[in-house]
Each structure stands twice: as structure tokens, then as C-alpha cells.
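Next up: a single chain in C-alpha cells, the form predicted on its own.
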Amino acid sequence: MNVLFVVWENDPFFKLGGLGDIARSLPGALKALNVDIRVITPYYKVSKFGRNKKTKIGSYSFIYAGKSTKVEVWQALNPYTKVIGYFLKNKKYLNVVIPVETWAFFDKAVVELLKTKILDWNIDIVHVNDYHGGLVPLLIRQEKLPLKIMLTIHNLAHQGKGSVDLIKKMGLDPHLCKILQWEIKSRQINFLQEAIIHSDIITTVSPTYAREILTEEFGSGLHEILRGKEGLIYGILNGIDTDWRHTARNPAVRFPYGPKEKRTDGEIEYYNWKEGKPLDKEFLQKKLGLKVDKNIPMFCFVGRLSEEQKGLEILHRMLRRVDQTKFQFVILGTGERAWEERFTWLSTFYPKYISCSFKFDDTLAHQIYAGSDFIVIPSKYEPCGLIQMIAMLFGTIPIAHKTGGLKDSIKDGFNGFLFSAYTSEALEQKVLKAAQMWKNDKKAYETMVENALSSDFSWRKNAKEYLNLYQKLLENKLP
């Protein structure tokens, strides 16, 4: 089974999100479960390749925007799954982003690349994700290729809007594709909408996401074409990798700790988590400025400052609410500019108890998760979520709005906390209930602690419903 995974970007090569994550695990994992999966993306000026061969297998050209254009095309293998990557080169188009023309060449120049033999790979499924891929079912399908069609929605609400122009400039007739007539006197197309329409079969990043999009409130416009897709629509939840990077035992931690007792492995000195984390913990507040105290619980968020999905309205609202010297909070992320200056302003008042790093830096993320002890997670809407799977790796316990693969991921109660009206007073509630636990019921508390650290999250089981998916695909056994 040959499965080529189209993708806007690929750790380590380039990455700025959640998605760089799952192009490198997943077809890691699907490539342990025997199928022959390789990513392709565009080669970026920024693409950082490091001591990993990279290899140009060839080139070709074809007519973009009525002019010859030419595309080299790279290969080198993943250095932490050892996936074969493709990367496209074309300094006009692909060298930096320019949307939405960067992903209307892209996805043009995927399709004319599967025209030729250069990647010499009989290839059965395309797996488009998101609407950066999201003209190549639309392609394929014009060009009669016969090859299956996955497409993966990470996040509706991106959907990737350009001129009907750009259909011209790839060599399309717009009249010849009816869905493009709905949006021709906007002189818009949506690339999302295409993949949906063109694609055989449609996954999402969680099962409660799968069926959050076929309501208006989460549908983003799209609810009823979704709704025509009913049936070939199936959400499994997304897995991260268990290993080093993603735990307590990263070499950033300045305390490693697991879920078992102290150890050595070779140099680095393993603690038991109740142990480690407390140290972590100090080490974190003396890093940061604030107040050192091991009595005092310890409250992060991380993530990016979008007041549109990510709930830093009603995060805000609770901070300015409460008695901000009775727990500590750090703020990790980038994002909205008018969001950083009301969230520096709070820390201003209480300059031992809010830290605000407005950057992105790994270093820093993971000696939080390692130092917190409970994580913040109020988004409006999440489609999966993989910061409350990272964090229980550390025995971070999640606080979250029940949605989406938040809603799948974590137990009320058992490893995390839920909260369902999406309200400031409902969140300050269940932050109150965790601090209380936390002070009052260490035994309740370290069974939750000990719930998130068992709880299983990778690749292992989920990879496998993908390829039962691609199966089914194959065997023409779709309903």
C-alpha cells in the first residue's frame, strides 16, 4: 500500500504548528504498521535539512499562469522515523509563503509531478491535509488519475480563500467545475470546500470534531455540504509521539522524572515524579521571577493567543476575578498583539504570580509542563488538541472546555477536569476545584496525577484506524 501525504509542512524540516507534528508521527507510525507512506511539502527557503542528506531526483516544468515554470524536486529521509520526505522547489512560487497562491502552485505542481516517473512509485492514495492541499482532489479528478482520495480536516475554520483567477492561472475552466459557479460573483474560491466535494473519504482529528462540524455552530459555512458527505466522514483521534520528546525526560527538563521510581540511565538521573516535579517547579519560579513556593499550586497556559478559538477572553475575565495570590499562573505563546498587552498588564499588578513569555520557545514550554501542576485549556473550540496529551505525559493535569478531541482525550475527574458551559464562572470553578484538591486532597490528587501519566496517547492504536480507512479505500468497501 503506497500512500502519498500531502502537507504545507514536515518536522524537522519546517514547522510552525500542531500539523508539523502529526506529518512527522503519524506516517511514523503508519510506516511501523507496513504501509509505504511518504510527505511531500514545499521546499521553503527557511526548510532546515541539518546534517540529513538531501537528494534532487529531478525536475520538470509546466504551464502556471501561461508561462513554462520549473519545479526541482528533493528527497531526503526523516531522521526520527526515517519516512522518505519530497520537497518541491520553485523560488517564484514556493521559496516563502504567499497566500493563497503558494498553495494553488503547490497543488498544481503535486498533480504534474504524479504525472511523471520521476518519483518512480506506483502510488495508490493521495492524503491531502487542510486546505493547503486542498486543489489537489480537484486536479486529480480533472485529470482522470486513478488514485484514491483522502482528505484530512484539521481545522474547518481554515479554509484557504483566493481569487477564481488562480483556477486560470492553473489551467482550469472555471465553468467547467459547477461548484466554482457558487462563487463566482465573489471572484472567490474556497480550497477547503474543493477537497471536501472532491475527495473519496474525509477524516477529522477526533470523533467529537466529526460530528461539531456538521452543526452551523461549528460548521464554518460548510455544515451542509459536510452534511451531503455524511457517512464517508470518520474521526479518530490524533496520537503524539511517547517517546523523549514529548516527556518529562527531555533533556530541557532540569529535573527528568517519570512515573516510576528513581533511577539512573547513564548520565541523567530519573526521579520519581513526586520527587522531580516540586523541583522543577522551584526551578521554574526562580527562572521566571516569581515567587518561590513549594505551597502554592501552579497554573500554565501554552498555546497560541487567538481570542477567536483559544478562550483567552474568558481565561482573562477569571484571572482578573480572582485572588491571583492563591495560585500562580504562566502564560507561554504568541499570537494576538492586543492579547499580549492585556495579559503583561495583569502580570504587572501581580509580578510574582503571573509570568508572561510572549515567544515561542520549546526549551521553555517543557519546563513548564514539567513545573506546573495543572494546565489551562479553554478553548471555544478545539478539533483535537495535542497540548493536554503532552501535559498529562508530565502529569500535568489538564483543565478544559468539553470539546472536541479535548472532550475524547480527557476523563472528568479521572485524569483532567471538564467544563461545559463555555463561561469565565465555569472555568473559575473547576481552577478553584483542582487548586482546593490540590492543597487539601494530595491522595485524590496523585491518583489524578498517576490517571494522566498511564494514559496512552500514541500512535499505536489510533495509526491503525487509518489503515483500516485506507483499506476500505481500496477495496471499494466505502458505503
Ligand code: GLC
The other form holds:
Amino acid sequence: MNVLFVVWENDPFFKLGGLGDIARSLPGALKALNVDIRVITPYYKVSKFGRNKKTKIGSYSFIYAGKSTKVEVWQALNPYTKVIGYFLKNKKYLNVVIPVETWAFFDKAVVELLKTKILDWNIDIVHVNDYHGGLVPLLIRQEKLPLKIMLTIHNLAHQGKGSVDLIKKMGLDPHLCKILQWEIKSRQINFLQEAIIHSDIITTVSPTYAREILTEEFGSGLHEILRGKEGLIYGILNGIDTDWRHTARNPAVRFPYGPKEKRTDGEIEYYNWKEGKPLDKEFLQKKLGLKVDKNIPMFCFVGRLSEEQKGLEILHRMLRRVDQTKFQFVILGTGERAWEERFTWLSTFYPKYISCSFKFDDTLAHQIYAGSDFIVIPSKYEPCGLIQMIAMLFGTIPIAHKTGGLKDSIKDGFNGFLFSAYTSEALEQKVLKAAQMWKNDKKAYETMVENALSSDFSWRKNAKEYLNLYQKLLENKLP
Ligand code: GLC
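Switching from the form predicted on its own: structure of the form predicted together with alpha-D-glucopyranose?
First the chain shown before, then all remaining chains and molecules of the complex.
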């Protein structure tokens, strides 16, 4: 079974968020199930190949915006999974992201590539991810290529809207596209909407989000179109790598620990989590200039500072209200400037209790997972969320809004805390409850940590669900 995975980021070559991780780990897991899956992305100016060998395997030209335009195809193996990566190079359109034209060009380039023999590989399924590959299904239909198409929605709120002129630049006749007939009045093309309409099957990254996106509240304007596809929409919870990358075996973690008793594994000495975690916490308190005290519960927030998704306003409101000297809060992320300023302002009043770092820093992120007692995930909506799973591998208890993949991976009172109402009060209540447990009911706390440590978030089970759907697609067994 041959699958081309179309996506805009692919770790470690280029990664901005959770999708980059999935573009590495899901194909890796499917390859282990004997799927010949290969990943295609643009070749950006900032793509990093390091010591990974890259080879140019060909070039081709097609008409874009009325001109013959050349694209080079490069190939490199993912160093972790050995999955083949293809990288399309064109200085004008793919070097840096031009919203949204880069995606129109990239999608056209992918489908034009499928018409050549450059890959020397017979594809059965094209698996498109998010709006960046959103016009690939439409182009495949226009070209009448005999391919099955799966779309995975990682975030419905990001849809990619552009001028219909892009359609002309791609050489498509707008009158041939059914959906465009209706959209044409707005003079806008919605990439994700096109993908939803022209794909054979749609998945999203958790069962709860698969239900949520059919509602007006979470449907971002596309719920009606999605409802028309009911029966063809599947929610499959993402997995994470449970190897060294996201565990205390990560070299960034100063005092590696695990669920078991102290032991030596090769060169590394592992602590039991009860000994290791406090040492990592002390290390973090020193590193961040916080008060060094093992009796203060430490909470963290790690993620994109996006107001619309990540729940920053309720986090901020809660932080302003609670007695700051009873907790430590560590914030790591990048994103909206206004939020960076608001959190920084707060931390100036409590420099020994609140620490803010606004950067992308994987080393610090892993030190934070290891050293914190709790991770706060107040997302307004969260298609899947990987951070709660990673944190749990470190025995760090999540406190999260009961939505999307958070609801599907956290059991309230078992391996974390969930709050239902999206308010700072509901969040605060759980934070206080968690701190109370941590201080006064060590037994309950330890049981919860152990439940978190033994929760299985690997791809082992869920990659098979993708494989099943691929099989159904090929055998035409869909409703
Ligand atoms: C998007 C979603 C996030 C999900 C990730 C990977 O970033 O916002 O919830 O975990 O994609 O699917």
C-alpha cells in the first residue's frame, strides 16, 4: 500500500507545532505496519537537513500564473523513522510562506508531480493534512487521477482563504468546480472547504473533536458541509513518541526518572520519579531564578500563545486572582505579543513565583515537563493536544478544559483534572484542588502520578486505525 502524506511541516526538517510532530511520528508508525508512506512538503529556505543526506531526484515544469515554472524534487530520509521525505523547491513560491499563494502553488506542484514519472512509485492514496494541502483533492479530481484521498483535519479554525484568482493562476476553470459556483460570489476560495468536499474520507485527531466539529459552536462555519459528510468522518486520537524524545530519557532532563525503583540503564542512572522529580524541580527553580523550595507546587503552561485557541485569557485572569506566593507558574511559548506583555507584567510583581520565557526551546520545554508537578491546559478548543500526553509521560498531572482530545486522553480524578465550563473560576477551582491534593493528600497525588505514568499514548493502537481506513478506502468499503 503506497501513501503520499501531504503536509506543510515535517520534523526535524521544519517544524512549528504539533502537526510537525505528527508528520514525523504517524508515518513512522505506519511504516512499521508495512505501509509504504512518504511525506511531501515544500523545501523552505529555512528547512534544515543537517547531516541528513539529501538528493535531487528530478525537476519538472508546469504553467502557473500563465508562465512555465520549474520545480525541483529533493529527497531525504527522516533520520528517526527512515520514512522518505520529498521536498519541492521553487524559490519564488516555496522559499518562504506567502499566505495563501504558497499553498495554491504547492498543491498544484504536488499534483503536477503525480503526473510525471519522477517518483517512480505507484501511489494508491493521497493523505492530505489541513488546509495547506487543501486544493490537492480538487486538482486530483480535475485531472481525473485514479487516486483515493484522505483528509485529516488538525485544526478546523485555520481554513486558508484566498482570492479566486488563484484558481485561474492554477489553470483551473472556475466554472468546472462545483463548489466554486457557489463561493464565487464572495470572490474567495476556502482551501479547507474544498478539501472536505473533494476527499473520499475525513479524519480528525480525536473522537470528541470529530463530534464537536459538526456543531455550530466548534464548526467554524463549516459544520453544515461537514454534516453532509457524516458517516465519512472518523476521530482517531493522535499518538506520541514514547521513546527517548518525550521521556525522562531525553538528554535535556538533568535527573532522569521513571516509574520504577532506582536503576542503572547503560550509562544512565534512573531515579524513581519520587526522587527524580524534586531534583528536576530544584534544577528548574535555579535555572529560572525562582524561589528554591521543594514545598511549593509548580504549575506550567507550555504552548503557542494564541488567544483564540489556547485559553490565555482565563489563565491570565486566574493568575491575577490567586495568592501567587502559594504556587509557582512557569510559562513557555511564543505567539501573540500582547499576551507576552501581559504575562511579563504579572511576573514582574512575583519574580520568585512566576517565570515567563517567550521562545521556542525544546530543551527548556523538557526540563519544564520534568520539573513541574502540574501542567495547565486551558484551551478553549483543542483538536487533540499532544502536550498533556507528553506531560503524563513525565508524571506531570494535566489540568485541562474538557474539550476535544483533552477529554479523550485525560480522565478526571484518575490521571488528571478536567473542568467543564470555560471560565477562569472553573480553572481556578481545579488548580486549588490539585494544589490541595499535592500538599495534603500525598497518597492520592502519588496514585494519580502513577496512573499518568502508565497511561499509553503511543501510536501502537491508533496507527492501526489509520491502516484500517486506508484498507477500507482501497476496497471501496466506505458508506
Ligand atoms: C493542531 C491542533 C492540536 C493537535 C495538532 C496535531 O496543532 O491544534 O490540537 O494536537 O494539530 O494534530
